[in-house]
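In structure tokens, one chain follows: the form predicted on its own.
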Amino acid sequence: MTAQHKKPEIGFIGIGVMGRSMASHLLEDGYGLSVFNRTKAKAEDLLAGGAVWCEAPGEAASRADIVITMVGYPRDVEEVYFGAEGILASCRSGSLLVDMTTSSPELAERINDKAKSKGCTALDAPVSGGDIGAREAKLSIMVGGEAEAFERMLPVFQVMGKNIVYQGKAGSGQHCKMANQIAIASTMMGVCESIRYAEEAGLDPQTVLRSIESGAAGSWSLSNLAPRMINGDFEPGFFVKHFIKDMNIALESAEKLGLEARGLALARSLYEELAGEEGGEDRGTQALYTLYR
């Protein structure tokens, strides 16, 4: 590869369930990474990989061209960009900065303008899919921002996603995220009544899942969420602490909006509830089922 046709170097901030993956295939696909994580046990394959660890955000941010952040709550969101290590402190002149955490609209905006302030410029791209979507490279990538930059960042989100769409202007992909969450919210609910009801009536929910999955009642969580349900799989795809904070935004976006979100307030209390439970809130989303149970 030629110096003129080398591709940019990228930051990576948060090596968690998804961020482990999208990090992976930009690894794989030949672009230089420097990482951090709070736990840097968790970024040791990328490490072994040829990926550079840094021992802060500001430090990444300070060796790359693009840097992306993939954490768990607004508030580290925060703390990566605005800390004193952060990533405003120390990102580079030119510099395109990606938050692919779920997050506020409002954090959004705020963070494109400190960038533009810094001669950078942002991009709010939270993504959809969970775990398998990150590990198959197959995400649904909602972005808002400059037109300009979303084209800019597109050969690096095409590595990680299939379905990308520029959704306007900053804080954009994040409205765009809590519209997918909120949709999320209700769905979760139908599917674990619908598996609850068919084996309450005797019939097998794997044959059950057969019939509908491909019909009207069709849905990503039915076909990927409701075999786990049915297997006793709770392992985490997508936390329900995380989906709990996503709920939180979503609903108070909604307030601002003057919307009355009622199925998801309906779906907020009950993952409070499952949070509640020993172990519940570090359980993946599909475990909501078990409250039916």
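Any chance you could show the form predicted together with a further copy of the same chain after that form predicted on its own?
Coming up is the bare chain, nothing alongside it.
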């Protein structure tokens, strides 16, 4: 036996665009990986790289010290944790369950409670930074749960992200991500309306950007998404349907907290209108611009 610590075994559930990049960084860093995904084909690169295939979330959990989930919607989170072949039915006592999906704070609290009753610990740790952030291991990770569990998980987070911040008790990571999405929602209306106004007024929107993006009107969305709007590029960086999912969670959560978020409510209604158009929900969020034409 050497003095070197053995790295914990990781179960990784959800090999989508984000999950694939995140899991491959872990594999490259020397972590043993057990993976599950609804569609096995998406895991093939990882399996070729040494990851072990599992037939259910519970199987991956039973082999792991740390279980990471990165799935789609809260209903998927619910299923992989609480389902018959789910994580909570099979996780080892002492293991750490980390949901990195953007999901509801309330669900994060429920997972945390149930994990405790199994002798496990849970963290909610949604990310921002998108597919590029995942690929470049530069995700921003917002973490809720027990502080000790955060410390234990930190070296693993550092393989996938850069700006890793502990936000507080269970659910706080999800709440922080909601605060993030709430800020984006109204900003997107402002960016679309600003650019469409400039165009209708006969100005060159690129020249307008030169005037306004470095000042008080500046935002990530203005600098990164307005140029795509102007160029008619509506390819998804971040899908309309996923943004609507997030806004739904945020609105529901805001309502529970007694907060009337009118900008957010308007933004969601506009995005729903957009999603109702053919192909609308599979476009990038910058397609909101088309609604103003």
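Definition used throughout: the rigid core is the maximal C-alpha set that superposes within 1.5 Å between two forms. Keep in mind that this is a model prediction, so the values were computed, not measured. Positions refer to the first chain, counted from 1.
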query: After fitting the core, D113 CA displacement of 2 Å or more between the two forms; finding: no
query: Core-aligned C-alpha movement of V208 between the two forms reaching 2 Å; finding: yes
